[in-house]
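Have a look below at one chain only, the form predicted alone, in structure tokens format.
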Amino acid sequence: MSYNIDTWLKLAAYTGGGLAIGLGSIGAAIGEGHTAAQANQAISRRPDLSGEVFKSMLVGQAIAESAAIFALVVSLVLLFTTPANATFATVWALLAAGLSIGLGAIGSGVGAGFPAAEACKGMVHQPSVSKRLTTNMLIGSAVCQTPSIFALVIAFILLYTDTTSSPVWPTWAALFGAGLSAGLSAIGAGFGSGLVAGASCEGIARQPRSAGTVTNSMLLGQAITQTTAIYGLLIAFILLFKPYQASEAIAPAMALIGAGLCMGLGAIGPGIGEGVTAQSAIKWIARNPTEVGVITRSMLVGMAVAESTGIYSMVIALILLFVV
């Protein structure tokens, strides 16, 4: 039985559009469902302040859910778009917009719960501080989402990407190598960032009066943990717009996908670390502010130890693009 291109761009559309929204909507459900967990448990301490939790339990879902947005917005895409000037490596990359989009918002969904239950918990501890605690957490949970953000780029990339004047032989291993290298370097940013997030909200609801440093030494954790989902997304510009020589081999295929492999799967590990290194340090922070130098220095050379690992693999996969 024999397809011809449209029968193929359908079958990938709907497949990636499928993949989009699937995987995009388990974080955002994780993350929302934490929120509301820890939001119950709140309002069962301090029952005449059930309002102020509740609306912070719902804005902070609403953050959390964003990332399962971006998923929705490419899967309806894929469902009602039509690519132009189509080929068959279109096809992959309309499978490769899906993945890119509904892995990349996993770790970014299930991250922006923790500083949302966090805040609906220190809230009835502090009341005082609400509004700094929201802050905070709209902060926190807003950072979570960059890296879903960086996987919506490619994404879109991907879906309007015109293949019309590049060999299809081994363009579609590249455009599928940069769904890859977006989507999954983005998991462990996402959730690393978000337990940074978590930690600076209970560190403001145990002591107050440490909030502008448990702040700022937030956002820092949060740049560094964001730092291997920005070599993802760097690999995958490189797949993206690197020009390629027409050739049926299956090796030069195999390194492009490869290298994306190798990119996506190697930033998970240091992005959850780096973000496990940094809650810690936060939550001590704010316990003992006098010696926010000393840890900050300690989490800073941590943080550089667990980062190393991701540019391995960033190294491993300019090998496959450049010299493989």
Given for the second form:
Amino acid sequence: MSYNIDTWLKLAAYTGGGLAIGLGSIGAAIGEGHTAAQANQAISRRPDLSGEVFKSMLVGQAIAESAAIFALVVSLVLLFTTPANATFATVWALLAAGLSIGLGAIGSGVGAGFPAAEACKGMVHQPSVSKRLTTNMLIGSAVCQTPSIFALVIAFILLYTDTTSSPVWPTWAALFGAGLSAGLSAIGAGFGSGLVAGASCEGIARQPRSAGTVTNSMLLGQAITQTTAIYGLLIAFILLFKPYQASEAIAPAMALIGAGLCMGLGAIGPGIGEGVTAQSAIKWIARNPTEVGVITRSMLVGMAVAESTGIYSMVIALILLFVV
Amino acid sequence: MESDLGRLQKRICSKALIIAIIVASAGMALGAKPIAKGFLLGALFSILNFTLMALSLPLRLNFGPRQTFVRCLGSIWCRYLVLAVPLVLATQTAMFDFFAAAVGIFTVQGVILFDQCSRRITGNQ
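What would you give as the form predicted in complex with its partner chain, now that the form predicted alone is on the page?
Okay, now the whole complex, with that chain kicking things off.
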């Protein structure tokens, strides 16, 4: 039995579409489930405030599932459009597009559930700040979606990239590596950002007077937490746009996949670790807003150290790209 | 409780509908019919998805974490099917622009964020 290019394209598109939608729904479901579980606790504590809790849960979940909807869009593009001027490298591009958004939506989906859950819990403790909590929760949840947007951008570039002028070997590996780099690196950043946003909602509920300081610290913490996703995006861009010499040797192709894997996997830990650091800092800033300067410095040093392993991964990825 | 949730749902959905109509009218006036129709289609299904989400909220509460996760996963998959309709329609007919439909299905999310941010900026909490 022989297979032509169209058969391989269909195989890659259907597999990529399945991976996108399947992986993409995991994070959102965990995040929404966590929010609903905390809403249960909040309602059982103050049944008279169930209306406020329901409202917060609904808008929080609507934002939290944005990453899953990105995955749906990519999945449907994969299933219902046929790429023009396809080569065998396009087959890998389609598979990588599905993997990129599928993996990239996991962290953001789970992460966005934390602020929604803490907002539901917090508003039964401090009903007077429920609107402020909802606003902070929505800002935090929206920022959590950024890593999945990076993955979406790479997925779309992969879907519409023209591979006719590039050699199939090793371009296929570069495209696949780009998808892995963007998708995997978004997991830790999305999850970590959610931890930060969750801590800020808890902090505002505990100490409403510190709301302004806590929201600003949340945005700073989330921005730094997401830097490893930016490294992943950078490596993905280099993999996508670097010109390659035609070579049927296995080693250069494996080096390109290795670069994507190295950066993607290497960004998961720092993303979560930095999120844990910022989560703790914001928790204590809310309790002691007068010491915001010292706590922020300590947070930044801790995050910088946690980030170093992500930088090591990026260095190795760059060596794999330009030296090996 | 229901009235609170109903009021929120009505407020967000009506704003999303107004935005969809304005964008679609502007698109029609500028002669970009497929874009206008695609956006309107996506926005309508975004509103339907949000309404289904609100209606299914009670089904996801009062269970243990594991069962809540399973119910949330089921809810997401069901609503995936709803959101897939405008996108599939846009891929199958030239009447609707696919990218406009894809942007349209985020109308409710956009309205929620814009609504909250504008309230914060104007201090109307």
